[in-house]
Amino acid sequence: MRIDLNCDMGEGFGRYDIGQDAEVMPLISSANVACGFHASDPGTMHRTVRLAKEYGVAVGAHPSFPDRVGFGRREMSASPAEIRDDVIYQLGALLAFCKAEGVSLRHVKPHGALYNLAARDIEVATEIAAAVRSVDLSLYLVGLCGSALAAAARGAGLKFAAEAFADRGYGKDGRLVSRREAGAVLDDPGVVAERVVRMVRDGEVTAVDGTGISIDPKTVCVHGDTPGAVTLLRAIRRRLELERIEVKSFSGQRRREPPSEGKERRR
């Protein structure tokens, strides 16, 4: 049994930190790299494909609205044109840094309020799977277990990875809760941590409200902002170890083992 564990990277900004991108690479096997739309700038890209790369950690883009005061999470109007268009532009930008360091681009998830919409809106996730099958056809495409994007993905030919959130509550419509109601993100490292094994084990996840959802996620997601993630990452991982689930990017990139815990990351 094995299972990817991502996390949203390079989201900081010149002199600007967000999240601990040099504690939390080491722990997980998939990265999304933002591409500069609600966060990051190309020295950060940069630096965080190159980091990456250091750990062999399967790197990904992270597109999203052009919405950087807002981080990327309030929905924008735009067309299915500029929508596309968007996605290849910040994939391009990607694309060409991993070009730099001689590494693959492996997969494209959208950020924030684009994942979400795409989530439900059939539309907007046929323009996303499109922009990304006219950059590069091997490409993963990651979304919400059960999403129109699942469904996009699969008509655009292109391979799609499902993906749940370790740190995030869900409504019992498999979708995530709003960040601006109670229960939205979790916290507590033994929760998630038993949380993520019964997503792996036994397919399913329990909603706010109490109700069982069926899941079968390919890659499990911990948010770099969120309060404490390398703690919930270690937590996560030693209960997978305990349960035999092996760690490992479903792009098939293969990763070095992280240092233990204690030892600083090499300088």
Contents of the next structure:
There are 4 protein chains.
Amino acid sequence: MRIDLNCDMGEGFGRYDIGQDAEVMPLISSANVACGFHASDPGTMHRTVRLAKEYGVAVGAHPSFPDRVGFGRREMSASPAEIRDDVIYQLGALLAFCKAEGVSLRHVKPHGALYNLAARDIEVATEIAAAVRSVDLSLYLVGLCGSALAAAARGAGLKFAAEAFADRGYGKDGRLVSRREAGAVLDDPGVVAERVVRMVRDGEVTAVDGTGISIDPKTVCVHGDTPGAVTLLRAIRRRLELERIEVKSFSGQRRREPPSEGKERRR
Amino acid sequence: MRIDLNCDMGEGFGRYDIGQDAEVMPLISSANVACGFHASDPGTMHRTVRLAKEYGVAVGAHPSFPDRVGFGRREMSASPAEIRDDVIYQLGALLAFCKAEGVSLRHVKPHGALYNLAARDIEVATEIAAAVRSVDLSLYLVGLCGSALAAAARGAGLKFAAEAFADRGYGKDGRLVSRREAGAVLDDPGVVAERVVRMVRDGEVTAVDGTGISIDPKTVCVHGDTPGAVTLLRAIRRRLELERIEVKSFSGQRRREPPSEGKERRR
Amino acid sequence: MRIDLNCDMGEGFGRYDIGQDAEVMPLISSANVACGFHASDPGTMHRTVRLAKEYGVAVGAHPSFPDRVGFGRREMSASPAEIRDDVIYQLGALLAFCKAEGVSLRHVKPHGALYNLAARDIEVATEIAAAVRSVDLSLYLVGLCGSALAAAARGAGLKFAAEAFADRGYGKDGRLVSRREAGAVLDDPGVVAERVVRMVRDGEVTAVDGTGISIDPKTVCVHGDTPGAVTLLRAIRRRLELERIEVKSFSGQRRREPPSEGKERRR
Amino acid sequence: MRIDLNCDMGEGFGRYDIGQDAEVMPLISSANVACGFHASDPGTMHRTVRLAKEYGVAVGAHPSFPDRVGFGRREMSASPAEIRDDVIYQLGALLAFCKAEGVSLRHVKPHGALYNLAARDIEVATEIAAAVRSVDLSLYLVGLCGSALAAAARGAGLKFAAEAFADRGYGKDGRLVSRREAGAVLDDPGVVAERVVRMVRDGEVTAVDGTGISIDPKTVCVHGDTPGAVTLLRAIRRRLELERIEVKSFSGQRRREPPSEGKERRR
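Okay, that's the form predicted on its own, but what's the structure of the form predicted together with another copy of the chain?
Now the full complex is given, and it begins with the chain already shown.
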């Protein structure tokens, strides 16, 4: 039994740092790397790909609307063709750093407002899938189970990795609880870890009203920019280890075990 | 006997057009495509690659300092590592549009202030060559004969295409006459065309003081954004044809003959 | 009898020119000056304010969503508070060039997608009015008659200048005909000029279905970036002169008569 | 006896925070507020001006080269006229937030690479002074004692506030020790505080080689983005209080005493 843990990485910009990439990278199996449109810049992208390489973490692109001030969280009425070209551009930029570091690009996961739009708008989702396909047919698309993006990936002949959220509440309809409502975010590491195990082992998650929901994620997303992200991830990893569930990229790429403490000291 | 004609293309941005890409593309063999840092945007890049494809024109990247307001003509004290990562990013972005359109990326020619810096600063030139090599070892670097970039290309094991300028005056030391001095720019189509033929056929160009200078360009640059660019290019093409000098990319890529008038009418 | 003619000006960017500012400025009484978010840059803004000053044209700010690639035509789900701060920023930037040139800032007209949003969304309109009021209570807001922006201006105690469009078709409900439908844009200079005269003199415009609509504009907008803009403006000016309708800013600022031909030759 | 303490503020951007503005603001008398070119955005600027207002801290503009990725630390070969217009633009943007909050703009201090360039290049310094003068003749320029900017301010009839650095080493020639050399940065709060007192009370600072140097600063700069900034500032404030040296803006603006603890608790 195995599962992928994905996290948004490389979301700093110029002099600004965000998240705890150095601590998070050893704990995950897939990194969604920002491509300069909502966050990141060429230097940050290069360092992030190098860090992922060090731990054998699978590199994916995390393309966004062009909106640094809004961190890609504001929807823009861009045309599907504009979105397609924005995605190709960002994909290519990251691909070049992968080539430079001799690693493979494995997946694409839209960011923020583009993620939400791609989940519900089949026209946009279709253009995103077309963009990815036109660059590399072997890439995975990552998104919500049952989303427009999932359908578009299927239509384009792309592999799709459905994701679940470790620390978000679910409604009984299987949707995420809105961040404005109670139960939207879970922060107890033990609860979250147990939840992830149930998702993977039992294919089930408990909704806010207590209902059990069927779920079959290929990857579980953990938010890397929350203060407790590292603690949460460590708790998840420990629980998965107890259950003998391997943490491994859905693409099959193997993580490299974090350097032993002795080695870490030497750096 | 053959020569390559290169031109900067796709230098519009958003709603702004510049140059006459649709008229120029049928007349050249290599297009230096802007990558979004001094000019262009994802949509413009896609259209430019498609236009190059239509005429079999070899596509090259035209990376720049990140400076849209200054059109990449203002030097920035960026570190060599920052320049390297900026070049990788831009190269990759264009590469993705090439993949999407099924054409090959052939060369890299730095733009504006970066071109000038790469011509004289071996440290910067070395990082640019390293950037190009890390993405694709088969790419050509294009630059001034005898420049730091030429040396850096050699050092990195990259092919180099030395370029001459069709419409610029040369000093007796072989350098370009500064744009602030007399004789810097030539605009008589007949004179320019004759000059190009002499460069290619005889390996010689006449300096402003009348001296003959030896020159051996692999490619001749024509500025596509001057009002007379199309007239100039047509004159050059006619003279080359008379001399039976083939216009062909230094990479060996074959141009496709411009569609016949009948076909053009149908569009 | 008098009317104001307004036109979007200074919409170039860096090396890019757009519109025909030098030809249009002598023909209008109010210039809506781009502030760097959808178009323009500090140098272009300075030149545009200087050009307006030369002809005594009233200067107004033309703030936008932050979107250069999309020329401010793509709506963004920015919060009202974000929009307010974006407007304050752009207003201030233009105000400084007005101070530097010793001219007054007279009005504010939102651009593109922000114009459309401010016309229908009272919350956004209210924040825009609050932004303008907080910087200078004497400024006019310019927008559609009967729009949310008109109501917000009233609520904030700001003066409002309702605008009509010289070259756009109207439906019988008084709304503009969508650009995707027939009759949306008029381009016959004689027809357009006659239409403007009827709007001003008779308070009426004929809708696409022939109905006469009551209209009472304080200012008439002419699009400066269409090829025929100068011809259109000249035709409008001639007709207005025949009817002895003065072209004058709604703010009361007097135009300076264009320099005589003799003077023009000397430049 | 009195001195001004100035600090760069509002250098976050979008979702990114930097520095500890909320802790630093109560301790200083002048805030150099970033204007969106090297850091900050409209929302951050508004919040920063509001925070300065809360503590009666004098607001100044901190204009920069347009370079967010490089945080304004990379020199650009912009023309003096381009720099002038960039400064006017940034000044105006901040001025509008000051108007919106009913506070006065007091000074202008160039940032990063522009600060260094303005210190040594009289042509650039003259354009900056002209820019400031054209917007508001009553503004102070802040910079190095004896710099080109000081001369330019004098030439333009502007007031100038010479600044010293609390935590930087001085050479015996009165220049700052380069950050690449030993003794460039001091971090012991007691040492730094004592140093500031000597600067203000005795008009002297000890150079790295032990020489005493005469110095007469109107304002002392503390770097707000270093981890120990708050501790450093508190130590400086305590020592100044012991010496009965008042902390007050050079412009004469009075700070408001930080809200009492009781009030703070209520928030």
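Note that the structure is a prediction, hence the values are computed from the model and not measured. For the two forms, the rigid core is made up of the largest set of C-alpha atoms that agree within 1.5 Å on superposition. Numbering follows the first chain given and starts at 1.
S.K.: Look at G43 and decide if its Cα position differs by 2 Å or more between these two forms after superposing on the rigid core.
M.R.: It does not reach a 2 Å shift.
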